[in-house]
Every structure is written in C-alpha cells, then in structure tokens.
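One chain is shown next in structure tokens, namely the form predicted alone.
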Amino acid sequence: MRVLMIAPPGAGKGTQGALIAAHFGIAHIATGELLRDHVARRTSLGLAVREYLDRGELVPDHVVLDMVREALVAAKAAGGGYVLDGIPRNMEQARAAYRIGRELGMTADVAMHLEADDAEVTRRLLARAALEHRSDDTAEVIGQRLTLYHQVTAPIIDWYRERGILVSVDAMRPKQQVGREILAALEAMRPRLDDETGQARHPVDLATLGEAFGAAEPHPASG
C-alpha cells in the first residue's frame, strides 16, 4: 500500500500517517522530520532550511524531492509500501512526485485528504508549539502557512480526485476516531489496491459518511 497524506498543517497527518504505516508495516516518510533533523544537527542543509521554516515559507522543491527519491528507493527495497507525509504541497511537487513514482514503479495508491478548518488547526499548532518550543509554530507563521496551503496546496486535491485515488476524511474529531475510520477504509480498499488488472478507481469521500462511523458523537477534536 502506497499512501500520500494531504492536509493543512496541524490536521494530524503526521499522527495518522504513522498509524497507517505501523498498521500496514510500511515505511513512514515524513519530510518534516527529516528536515528538522538536519536543522537540529546544524548541517549545511539544516542551516538553510531553518531560514525558510522560521519565515513560514516552503523549503525549495529540489531539496525535498531529492530526499523523497532516496526514501522511495529505500522503501522499494524494503517491500514497496510507504506513507508519504509532507509532500506534495503544490502542483509542481505533485507532478514531480508522480514522475519519480512512475520511474521507480512506486506511484501512490491513495491520496488521503484530512479535512480541518483554519481555527481548529491553529489551535492545535499553538498547543503543540507550547509543548515543543518550536520556532516554526508562532501565530504569525501559522497564518502564513495556512495562506500558502489554501493558495498552492488545496488545488492538488482536484488533481488526485480526477485520478481516482483521493480519499477524504473529516479530521475535526478525536484522533483515535479519525484513525479507526481511516484504517477501516483502507482495509476495505486493500483488495482493490492489490488488484493489478488496471480497473478504474473512484474517489472516496468519508467526510460525508461520518454518521456511519460515529461522527455525531460530541467529542472535542484533537490530534
């Protein structure tokens, strides 16, 4: 299973991506963690990346894509499955990631879209910043990141929908509930994803099926 995580910052894509990876026994490729590791170790790449993160700007595509290619090669050697978290964030990255996937025989089966509104993700990111003392999660930078998301990331959702691999889920609920819904959906889709006959695929909107998964329960959102 090969999954892309698409979500605004703070919607829980890291948490849910790790859950998917652990459940299916596949690699979790989190570009943000890789970049922050370089920053923490003060490598030459890390020093350059730090300036972009502190301003709430996107790291240059070529830097991230080189890391992704290397990670996909490793994932292929380990069995072929992955969860890619942190890219693509714009159409150029989406097309580049698709070209890399085609080249390696590792194109995504699912683009998992976590839906959450700006007020909720801002609350989550500020809470995380207080706990982790992250310089890239100030209120001003969060606002810049959300603006960038709406301008350059959201349009790729339509592209994945047209390709028939989009799965949308309501991420405004407790993370455990969201996780259960995602895993149930992916398990149900698994036979079709493993089918090599080339059958046409169709997007799935779980956000409209929330009541069937207990979404009506009055829990505060988290994660």
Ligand code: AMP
Contents of the next structure:
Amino acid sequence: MRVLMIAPPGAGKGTQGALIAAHFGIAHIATGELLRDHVARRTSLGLAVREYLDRGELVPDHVVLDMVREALVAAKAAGGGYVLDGIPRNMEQARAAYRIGRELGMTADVAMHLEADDAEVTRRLLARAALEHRSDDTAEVIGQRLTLYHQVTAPIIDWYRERGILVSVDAMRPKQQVGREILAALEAMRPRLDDETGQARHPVDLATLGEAFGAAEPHPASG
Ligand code: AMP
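The structure above corresponds to the form predicted alone; please give the structure of the form predicted together with this ligand next.
First the chain shown before, then all remaining chains and molecules of the complex.
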C-alpha cells in the first residue's frame, strides 16, 4: 500500500497517516516531523530550515525531496509500502515525487485527500498550540500556512483526480470516525491495488458518504 496524504494543516494528516502506517505495517514518512526533528537537534539542515518553519513558509523543494528520496529508498528495502505525509506541497514536488516513485518502482496507489474548512482547522490548530507549543501554531502563521495550502497545494488535487488515484474524505468529523472510514476505504481497494496487472483506477469520493461509512468496523489490526 502506497499512500500520499493531502490536507490543509490541522485536518489530521499526521494522525491519520500514522494510523494507516500502523494498520498496514508500512513506513510513515512525515516531512514536517523530519524537519522539526532536524531543528530540535540543531543539525546544519535544521538551522537552515528553521526560519521557514517558524514563518509557515515552504522550505526549498530540493531539501524535502532529498529527505524523501532517502526515506523511500529505506521504505523500499523494508517492503515497499509507505504513507507520505506532508509532501507534495506544490506541483513541482508532485511531479518530482512521481519521478522518484517511477525510478524506484513505487509510485503512489492512493492520494488521500482530507477535507476540512479553514474555520475548523484553525480552531484545532489553536487548541493544539496550547498543548504542544509548536512555533508555527500562532494565529498569524496558521493564516499564512492556510493561504499557501489554498494557493499552491490544493491545485495538485485535480492532478491526482485525473490520474484516478484520488480518495476524498470528510475530515470535519471526530478523528476516530475519519480513521475508520479511511481504513475501510483502503481495505476495500486493497485487492485491486495488490493486482499488479493494474486495473483502470477511478477516483473515489467518500466525502459525501458521511455517517454510513463512519459506522464501519475497524480492521482488528488497527489497534
Ligand atoms: P507539517 O508538519 O506538514 O504541517 O509541516 C510543517 C512545516 O514544515 C511547513 O509549514 C513547512 O515549513 C515545512 N514543510 C513540511 N513539508 C514540506 C514540504 N513538502 N515542502 C516544503 N516545506 C515543508
């Protein structure tokens, strides 16, 4: 299972990405986490990117792409599955991620789009700020991150829709419900994805299914 997460900040891509990775036993490659770890350890990369993170701006593409290539090579050695969380953030990264995936024989099967509106994600990020003290969870920087999301990240969604790998989920609901729906959708797609003959793929829009899908039982391995 090879999944990309696309979502505005605060929609739950870290939480749901970790759930998918644990459920399928695959690597969780979260670019924001990797970058924050560099900042915390004060590596040369961390010192170089810190201001971008503090301001809610995107770090240069080559920095994240190098990190992600390395992580994908490790994921390939570990079995080939992955959840990419935090990349791609713009069209250049989307194309580059696809090229790297082609080179390694591991392009994404699913682009998982979490839909949530600005008011809801802002509310969640401000609540998280009180607990986690992330330097970019201030009202001003949240505004900047959302603006960037709408300007340069959201336009990629159509590209995945055209490729037939888009799955859209309504992420306005409680995270347990969203998680159940995501796992049920991925489990339902699994036989088709495992079929290496590559059947034609069709975009899936779960955003409108809401309650009915949320009632599905989680897979026993999901914890
Ligand atoms: P996140 O944890 O995904 O919200 O990312 C936190 C911050 O890390 C972002 O606001 C960016 O400054 C940086 N970042 C994470 N992923 C990327 C990426 N793919 N491209 C550029 N910057 C990124």
